[in-house]
Structures are given as structure tokens and as C-alpha cells.
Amino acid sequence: MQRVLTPAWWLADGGRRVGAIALVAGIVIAGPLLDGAGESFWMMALTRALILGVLAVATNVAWGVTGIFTLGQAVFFGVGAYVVGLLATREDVVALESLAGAALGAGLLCGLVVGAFLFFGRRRVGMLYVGLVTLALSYALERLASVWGEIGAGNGITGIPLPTLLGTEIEPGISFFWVAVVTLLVVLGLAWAVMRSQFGMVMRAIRDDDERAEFLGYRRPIVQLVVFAATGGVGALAGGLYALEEGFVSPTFLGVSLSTQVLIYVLLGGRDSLVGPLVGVLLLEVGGQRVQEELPTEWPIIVGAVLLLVILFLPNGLTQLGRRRRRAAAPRPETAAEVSGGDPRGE
């Protein structure tokens, strides 16, 4: 049945929407302020966080919305980064439009190949199977990249030139910040539109009960393949932008460490919220930057402890705090006794 978007629907989720808009507005304002203050370090940290936020949002659409538990999202990130790095250093392609398109296309193709293997077998595959296969793929590709001389082996690809957009060179700083912001906003907008569409309802139905969804006539493998390929393409786009921003590509871009890190972003922020993963990225990559520098050895322990507390007390992530506050502040429905001014029997 087609979802009808009414004013009541808009107001029912208004608190979450206002929070998302406020978060995005804060990011947009923070960039020029940091640039004006000459805080180049924090500007670069925020830019990197926004690019990783694109990867986290894509992962959340696959896992949080559709139920595809992938432990290898870094595979697409790394593929996009290597495609961009090779084109820029060996083919002298520096146009951002071409590089972004190549990364996106490579991610889509990779997602289709891996997704066809995962979802079109003879047997129905569960979440654990998908997680183990993607984890093994991430580990294998990282090992392969670290010994493959044609793509730089353990040294990766260095010296990636600055990209150009419409003939103008994009330098690190505020220019690349706006590229990251626009990319993130486009991805968030597309994800929001998909989630509010009929296809988005099917995605959630497959996540909640795939057998019942198939009984109702929906083709589970096709939906999963489309989502897996699309999120793979977006992840590869993020990897390509990250390579351009950093100026190098490393085998770790394909590895298990990054795949696990992205899941932490999603769990920390909340996988039932579109901007939840972005909250997780900003907290760890920007908010925790000083703590990580001062306590490099203890930092993984701190992150693990915080994540454990969130899982125990806020299973839907930190964005659940806002919903709890709104529910607590909401007026309590009046009972019959309160309306009549007497006891519950109205006497």
C-alpha cells in the first residue's frame, strides 16, 4: 500500500527531523568558522569525518534499514579509493566529476558481483553468513593489496594530485569541506527519499520478516541486491573522496579495521536514525580527537566501554536520548478522573 505523507505524519516525527536539521546546520556553520579562525587541523578533521559519514550512512541503509549485516563495507571504500588513485596518478585524470563517477561505478559493479553471490544462491542466507563472507572478503583484499606490486603493495598509492571541479583546482581546506558537505547532503537526501518510498517500506519489511515479505510477493534477493549494490557504490564514492582529500591510498582502506570502525559509528549513533551514524562519526573522529591524542593506548578501551554502555542502556544509539526527552516532556494524557475532578468512577 502506498504511503501517504500527511501533515500529521510530518508533525509526528517532528522532533527527530528538527534535530537532524540542527545537526546539518551546525556542520555547515562550523566549516566557515573554523576556516576563518585558521584552524586548519580541525577543518581537515571535520572534512574527513563528513566523508566517513557518507560511508556510515550507506552502511546504515544496508544494515539498519534493510537488515543486511555487512562486515566488509570497507571493501567498497577501498575499491573506490584505489580506482581514483590509479586514475589520478597513472592516467592523469584529475576532474572530480570523472573520478567520482568512476569510483561510484566501480562500487556498484563490485556490489552487484558480491551481492549476486550472496543473495542468489540455492539456499536462503542469514545475517551471520553475510557478515562472515564480507568479513573474509575484506581481510583477503587487504592482504592482497598489501603484496600486489602493481597497485603499490604495502606502500599503497601516494602523490595523488589535487582534483579539479569545472576546471578549478580544489585545495584542502574550505573548498574540500564544501565538496564533502554537498556529497553528504545528497546522500542523506536520497536515503531519506528512498526510506519514505514504497521501496523503503519493502526494505524494512525484509529486515523485520523476510519470509513474510516473500509471502506477500516481494522478491527478497532482488531488493537485497539493489540495496547492497547501491550502498556499495556510495561507499566507493566516499573512498574516492577520502583518497583525494588525504592524497594517498593504503591497503588498510580495504581492511577489517575500517569495516569494524564503521559499525561502531552506526551502533553508537543509532541505526534506527538516518543521521545517527553521522552523530557517531562526529563524536569519535572530531569530538574524541584530543582524547585520542592524549591517551592513544587507552583510547580503544574508552571507545569499547562507551559502546558497551550505549548497547546496554541505549540500544537504539545516542539519538534515543532525544526521543526519551521528548516523551518525558510531552503532556500526560488526562484521565477521566482528572477531567471530572473526582475519583476514577466520576463520583
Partner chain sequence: MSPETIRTIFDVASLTSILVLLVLGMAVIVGMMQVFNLCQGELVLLGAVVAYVAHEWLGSVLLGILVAPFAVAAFGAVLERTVIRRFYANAAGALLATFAVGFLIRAIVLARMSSQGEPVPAPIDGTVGIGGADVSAWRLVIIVVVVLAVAATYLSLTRTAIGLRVRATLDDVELAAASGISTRRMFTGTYAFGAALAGLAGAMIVPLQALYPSLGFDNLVPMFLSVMVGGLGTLHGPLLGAVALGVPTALLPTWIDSVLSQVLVIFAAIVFMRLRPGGLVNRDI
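Now show the form predicted together with its partner chain, given that the preceding structure was the form predicted on its own.
The next block holds one chain only.
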């Protein structure tokens, strides 16, 4: 603990730590400031961005840290949103505690089912298979939801009322902003703790060389399943909050377009970085709103071009810019003898 109080701790990592804390602090005070200035439009944009930020942070833990190449994270988001939407409109559940718990539980369950299918079994599946299956699930479920009359088909679910928290009604506007901020802070805190824990080391080990980890004795499927289910649960929680904030759910919440949007947040901000995905979300959702007012048609082109440049030149995302340039890791030394299998006679 006392390390936290030394200047060295604060300045470590090229000031990224300070940057991250400043970013979070800035978000927290931005809400009341915008509210005070009567900018409720921007406050709501920020609230939405924070909820998407929860989804992005969870996706980053699964993909950026553990290497589970999930291209369909919207599936969890959509499931959470539909669960909350259905409970709120059909079963008259109004308590945020229950709704959030239900969304989280539904996401966990989906994560367990899909994860068990993907990760267990003798034949290990490749990363690209995981990507394709999750993408295909997102695609298929969006289509299914858009024709399934029971859950509103193409119209989705509308008229979702604002929930109550601890028995008191949440007002539209700033109160919901606080709900989003608190959720985001809790999720960020958990992600931070897990990423720097001993388990975080295991997650990265599985990302970087899962076979090696298995030969050390790690049960890869279990680690992947735990991460996939947990991040799925958080993704569903985000979807549930989003449904409450917007007051409706639509099949697009499950779809490929949102799934790939999350990919863009994480790619832009930076994989395996705590606040990177949040930076990505804020740039696109809040900054983007602003630019889009001026340049409605050019904006997606700018996003696409920046994304391509980031992938080509900053594979660790925009937050890499703030990082001290790490010494390039020594190239893996490979002697000719190893590649060819060596000389049996020796010297």
C-alpha cells in the first residue's frame, strides 16, 4: 500500500497510470458538470458511452488479455437487454437489483453453455474457429430475434420503464448517469484486480501459448470457460442497463454490427490495457457524436481510416502512444541446428 504514495508509483509506465486515473476522474465529474450546464443531450450520450464501455472492458479481458477471439460479444449484450426488457414489461419487475442480477445470470449461463461447447473436448479449436462461431452466433441470433413474434420480432421490446433502486425510483438524467458510472467503476476495479493478479498471469499465458500452459499443468478449458462466462455476464449486465437507459430493445443489440463495433473500441484503444477500450468508446461515441454533427457522411470514413492505420502501425492501440517505448523483445534465437533438427553426431 505504501508504494502507492511514492511519486515513482504515479510516474511509472510513462504517466499512463496518471492518465488513466485522470480519465476516470474526468468522466465522473463530467456528468454533473454537463447536467449543471443543461447539456442533457451530452450527458445522455456520455451515459450510453459508459455502458458500452462496460461491454468493451469485459470484451478486452476475454480477447485482449486471455486471447479468446470473441467476435460476437453483442450476443451477451443482447441477451441481457432482452432479459431485462421482458422482465420489466411482462413481469413488471422494477427493482434494478433484480433486473441487473437477472441480466448477469443470463449472461453467465450463455457464457457457460457456449464456452463449454467451444473449449471442452479432445479437439482443441483454433482461435479463428472461436471468432467465426461467435460471429455466426451473433448473426444468427439477430435474425432469429427479428422474426420471433414472442419477443417482439423486428420491433423488439419498447416501453421499458425506468427501474427503482433500493425502492426509490430512478429519475431520468443524472441518476442514471450515476448508475452507469458506478457500474463502470466496479467493472474497471474488478478488471484491474484480475489483470494484475496471479490469475492474470495465467490468462496471458494461455493467450500467448496455450499449449505450453497445458504442459505446465493448467487446465486451459476451465480457465477459458471461467473468463468467457464472467465477461459474458458483465456484457449482459451492460446490455440490461442499456435497455433500461434507452427504454427499448431491438434485435440489433444482438447483431454483428454491434459485435464489430466493440471490436473497434478495443482495437482503437488498445488490447490488454485497462482503460484502452474505454478510450475507444469515448472517442467514437462521445467524440464521434460531436464530429458527426459537422461531418455526418465523412465520419465513418474517418473511423475506418484511423482504424486501419492503428492496426497497421499501432497494433497495441492508441493508448500505446502514451506508453514508454518498450525495448523491442529480443528476436527468438533460432540456431540452424535447431531448425534442421541438429547434427546427430554432435561435436
